[in-house]
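Next up is one chain by itself, shown in structure tokens, the form predicted on its own.
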Amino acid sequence: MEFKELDPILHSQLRLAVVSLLISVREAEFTFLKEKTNSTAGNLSVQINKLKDAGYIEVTKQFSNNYPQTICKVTKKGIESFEAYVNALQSYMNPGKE
């Protein structure tokens, strides 16, 4: 039985939090994702970071009503990505089956 390596990126609780959500709406604003996750403006902005730099999700930063707007939307890679990290997670659950 062999364990499979678990993706760094997405062993973080926030960043695994994050691209869970973004998978199930596709595409969420900022201030959702604070509010859904609990966490603070400033850990969840460089959490989004980390996510982007590895290609798991886009970040789109726009105007609405003269506000600045964050838009996150999860990318092939990052569902690809979660998809993986579920499966290794799964072979530690069930470490005698293959």
The other form holds:
Amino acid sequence: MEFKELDPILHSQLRLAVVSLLISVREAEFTFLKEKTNSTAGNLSVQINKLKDAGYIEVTKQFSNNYPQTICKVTKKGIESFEAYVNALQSYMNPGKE
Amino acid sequence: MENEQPLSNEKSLQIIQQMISQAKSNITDNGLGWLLWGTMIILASLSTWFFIYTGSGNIFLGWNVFGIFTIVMLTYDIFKPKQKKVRTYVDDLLRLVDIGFTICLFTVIFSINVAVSANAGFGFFLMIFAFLMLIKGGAIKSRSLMTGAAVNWIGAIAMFINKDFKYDMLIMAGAVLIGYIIPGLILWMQYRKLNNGLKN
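Counterpart to the form predicted on its own, namely the form predicted together with the partner chain:
The next block holds the full complex; its first chain is the one shown before.
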């Protein structure tokens, strides 16, 4: 029985939470992610950058009503990695089904 | 939420489920649009009934005002700054439904002016209102909106059967009261309750 390796980028509480949220929506603002994950702005910002560097999410900075806005969106690579992560999790939890 | 705590498989699944459910629960409606739109339609319907009843001049005056108001509101909606923190796939779909509904609405207005009788045309109005309510009610899981859709379809059939335009306007006002105003009030109260709950 061989277990699939869990993606270290996703196997972290906050990064997994961010990608799980972004999987369900088309795009979301930084403040939405902060509110839903109940995280600090600094920590969230660091984890978003890690996801961005891995190519899992796209980050767009823009101005809306003179206020800066950071919009995050999951990429195709991010979706594929998330699916692989969930499959790997399932193989750990239901080893008999593999 | 901290980041570097050891993450068990169960905890990972819990986070995924929790976040997906958080994103889903973001689809809301404060009901004000239904209340505003419904009030305008009821006033326009009752004004037409009143003008026919009293034998006054322009029986469609209320609808002309309603038309201008609709154009102003649609223009404002298109150009107003968007303040949503999140854009879902359902938001995009509902936007297309709104565009389709608006095109149908103006097509029916056009048909009343050039092709069909006012009696049939206003029945078509109720038909497309019901269609919009069913889809939006389904999206936000509002049973009152979906019930309102059924009432509007029944109202449309009643208008097609009834041949006295004066009473068509009363049927329309009644259908919109049940279909728009009551669900609008329920949604508005739910929205206020939810927001008060979040503030406490």
